[in-house]
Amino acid sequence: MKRLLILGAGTAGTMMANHLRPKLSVTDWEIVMVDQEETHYYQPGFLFLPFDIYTPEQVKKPIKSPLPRVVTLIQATIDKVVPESNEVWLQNGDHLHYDILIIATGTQIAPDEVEGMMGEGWQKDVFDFYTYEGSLALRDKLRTWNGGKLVVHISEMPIKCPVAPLEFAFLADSFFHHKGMRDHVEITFVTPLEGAFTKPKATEALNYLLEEKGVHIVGDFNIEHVDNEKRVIVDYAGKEVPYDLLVTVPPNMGSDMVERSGIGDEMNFIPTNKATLQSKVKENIFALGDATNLPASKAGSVAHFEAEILTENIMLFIEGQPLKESFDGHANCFIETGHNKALLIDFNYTQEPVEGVFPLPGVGPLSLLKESRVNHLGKMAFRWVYWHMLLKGRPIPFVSANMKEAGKILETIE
C-alpha cells in the first residue's frame, strides 16, 4: 500500500486531508498525518480574546475531531525531512516512509529574535496573541488596565494574517470606548511597511481608517530592540516609540524541522512553485498554507483555496499527468473595524484590493473595501463556516479557488 503524509494537522493539513481521503481508494493509498499538539485551535480567534468576544472553548477542539476517521494520526515530534530516501524522521525514533510528502507545518511566531522582547515585561506590559497563551495572558491584562500608551506593532514581514494587527488597533478602539475609556488610552500603530497594508489601493482605506479612530500611524520601523527599562521600542535607525502597553506581533518563522531538514530558506519556509505547489525540493513534496515561501497572505482563506488546487494536481500527480499552474494566489479577508463594523477585500498576485460587491456580481450581500455591519456579521458567521465547512473540504458557495472579477470595480486601480 502506498502512504500518502502530511506533516502539520492545522488549518492547511486537515483540508488536505479531508480533501484526498474520499479521492484515494482505501486499499491503495493510506493517508497518514503527523502533529505533535492534542489541540485544534481556530487561531482567527485569538484576535477575540483578548476582548472577551469569545471564550476559550469557542476557538479550540480535539486536534482528531475534524479529520477523517480512516486517517491515521501519529501524535509526535518530527525531527527532520530525509528526500533523498523519501522519509521523514520523528524525535521518538521512527522512520516514517511515504510516496508523497505534504508540508503544512506553518508557521510560529519567534519573540527571541528580537533583543529585548522576551525580556522582564514579557507577558507582564509586552504581549502577543498570535498564540493561545499569549491571547489569554493579554485578555487578564486589559480586564484591569487603566490606560496609557498602547503600541500596536508589527515586527516584520510576512506575517500570519496580516491584517490581524491592524484589526487588534480597531477593536482596541472599540473596547476602550464601550468602556467609557478611550480618552485614557493612545493608540500607536507601528509598522515595518509605508503604510497600513501591503497593497496601495487597500493601505489608502485602511489607513483612512486609522487616522478617523483617532489610531497614530508610525511606517517604515524596523525594529531593533526592546527597551524594558525605558518601556520603548527602538529601530535601526534609533527612533523610539514609547509604550505602556504593547502588544507584537514578533517575527513569524517557518517549522524548526524544515531548518532541521535543510529544505527551507532563511526563515524556515519552503520554496514551492506558487502555481502549482510543489515544492523545489523534490518532486514528489509538496507544500500550501503558511508553511511555504509564496508571495501570497498566510492566511486561511489562502490555504483553503490552494488546498482545492492542490488536491487536484497531487490526483494528476499520481497519474503521472503534468500539474495544472493554477493557483493565483487568491486572498479573501475579513477585517474587523469595530463599533461591529467590518470591510472585506478580495485580491490575488497581481490583482490588488479594489472596490465592488461579494461573492455575487450586481448582488453581494457583502462590499469590498468599505465598512458594514453585514461584512461584521460575515466575519462572526466565519467561526461555523471554518468548523463545519472550510476544516471538512468542503466548497463555499459561490466562493471560487481562483479569484473573480465580476462584481469588482477594476478601474479604481491606479
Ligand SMILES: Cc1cc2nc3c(=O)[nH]c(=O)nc-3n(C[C@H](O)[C@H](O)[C@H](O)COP(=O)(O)OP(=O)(O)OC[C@H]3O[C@@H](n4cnc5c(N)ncnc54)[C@H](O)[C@@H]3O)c2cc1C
Second form
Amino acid sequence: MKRLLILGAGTAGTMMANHLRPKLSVTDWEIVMVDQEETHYYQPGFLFLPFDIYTPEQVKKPIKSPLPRVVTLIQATIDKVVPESNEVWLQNGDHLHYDILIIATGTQIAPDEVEGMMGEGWQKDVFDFYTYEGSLALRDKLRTWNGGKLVVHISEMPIKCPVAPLEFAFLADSFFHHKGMRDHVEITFVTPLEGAFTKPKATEALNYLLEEKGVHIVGDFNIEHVDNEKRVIVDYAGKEVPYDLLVTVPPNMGSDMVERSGIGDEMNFIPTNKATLQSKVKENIFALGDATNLPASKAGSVAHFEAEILTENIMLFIEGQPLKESFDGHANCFIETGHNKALLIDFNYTQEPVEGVFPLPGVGPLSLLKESRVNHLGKMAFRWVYWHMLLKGRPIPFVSANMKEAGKILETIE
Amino acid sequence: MELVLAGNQIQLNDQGYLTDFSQWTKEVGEAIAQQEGIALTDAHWKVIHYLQDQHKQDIPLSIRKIGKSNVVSIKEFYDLFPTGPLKISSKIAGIPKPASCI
Ligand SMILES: Cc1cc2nc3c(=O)[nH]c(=O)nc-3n(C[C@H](O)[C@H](O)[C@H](O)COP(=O)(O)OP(=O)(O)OC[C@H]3O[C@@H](n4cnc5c(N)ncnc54)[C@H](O)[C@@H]3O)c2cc1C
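Can I get the form predicted in complex with the named molecule as well, since the one above is the form predicted alone?
Next comes the full complex, this chain leading.
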C-alpha cells in the first residue's frame, strides 16, 4: 500500500483529499492528512465577524466534516519534513513515511516580527482580524468603541487575501454610518503599496471608492515599529501615523514547520514551480495554497484553481508521465465595499483585473470592477459555495481553472 | 519609451523601468542611479545583484524578505536607497517594479 500524505487540512488540503480520493484506488493508495486544529475555519468570515454580520458558529465546522470518509486524519503538530528519507516527523514523536507529499500548511500571521506590535496595546487598541481569536476580540472592541482615529493597516506584502484590509475599511465606513457615528470616526488606510492595490487598473477603481467613502490613504508606508505609548505607527523613513484604534494585518509567513525543515525561503514559503505546482525541494513533494512562493494571490479561489491542476499532475506523476505546465495564476475575488455592495475582480499572472462581466461573456450576472448589489449577494453566497462546493472539489458553475478572456476588456501586464 | 543610456539603446516603461532585462548593463544601472541621485557603492551593488538573482528565479520580492536575506538589514536598505528602497533598487537593477503581492 502506497501513502499520499497531505500536510494541512485547511482549504487546500481538504480540496486535494476530495479530488484525489475518488481517483486513487483504495487498495493501492492510502491518504493520510495531518493538522493541528480540530476546527476548520471559514477564514473569509473573519472579515465579517468584527461587525456582527456573521456569528462565530457560521465560520467554523469540525475539521473532519468536509473530508472524504476514506482518509486518515491525524491531529498533531508537524515538526518537520525530512525529504531525504521521505518522512514527516510529528511533535508527538511519530515518524510518517510517504510516497507522495502535498504541503498545504498555509500562512499565518507573525505580529512578533514588528517591534511593539504585540506590546501593551495588543488586543486593547491594536488588533488583527486574520485569526479567529483576533477577529472576535475586535468585535467586542467595536461594540463599545466611541470613535476616534481608526487606522486600517497592512504591514507588508504578500498577505493572504490582499483585498481583505480594504474591505475592512469599506465595511467600517458602512458600520459606523449605520451606528450613526461616522462623523466621530476618521478612517485611514495605511499600506506599503503606492495605492489601494497592486494592479494599476484595480487601484484606480479602488482609490476612487476610498475617496468617495471618506477614507484617507497613506501609501508607501513600511512599518518599523508600533509605539504603544504615543499610539503611533512609525515607518522606516520616519513617517508617523497616529491611531486610537489600530487594525493591522501583521506580516504573513509560512508555517514554522517549513523553517524547521529547512525547505522554505526567508518567509517560510515553499519554492514551487509556478506552472506545475511541483515543489523545488524534491520531485515527490508538491505544494499549493498559501504555503507556496508563487507570484499569485494567496486566496481560497486560487487554491481552488490550483487543486484542479495539481490533481491532474499528481495522477500524471504516478503514471510516470511529464507534468502539465498549466497553472496560469488565475484568481478571482469579491471585494466587499460596504452598504450591501461589492465588486468582483478576476486576474492571472499576466492579465490585469479587468472590467466586464463574469462568468458569462456579455451576460454576467456579476460585474467586474464595478460596485453592485449582485456582487454583494455573490460574496454572501460564497460561504455556502465554500462549504458545499469549493472544499468538496466540485467545479464552481461556469468558472474554469484557467482564465477566460471573452467578455472582458483586457490589459496585459508588462 | 526609448532612450539612449550610457551609449545603449534601451526600452523603458512610462515609470522608467526597463521592459527587457537583457538590455541591462552595469553602465545602464549606473546611469539610472545617477538620475535617482544615488552614487553606487559596493553595498549598493550587493543588493542589486541579489535582486537580479531573485528576479531570474521568478521569486517575488518584498522589503522584509530582503531584510531577512543576510544581504542588507531593512535599515541599511533605506540608507542605501532612501525614498523607496525596493522601487528604486529594482529600477537600477533593470527588473520590473515589484508587484509585491498581487
Ligand atoms: C480575513 C480573511 C478573508 C479572506 N477572504 C477571502 C475571500 O474572500 N476569498 C478567498 O478566496 N480567500 C479569502 N481568504 C483567504 C483564504 O482563506 C486562504 O487563502 C485559504 O484558506 C488558503 O488555504 P490553505 O489550505 O493554503 O491554508 P489554510 O486554510 O490556512 O490551512 C492551513 C492548515 O495547515 C495547518 N497547519 C499549519 N502548520 C501546521 C503544523 N505545523 N502542524 C499541523 N498543522 C499545521 C493549519 O492548522 C491549517 O488548518 C481570506 C483570508 C482571511 C484571513
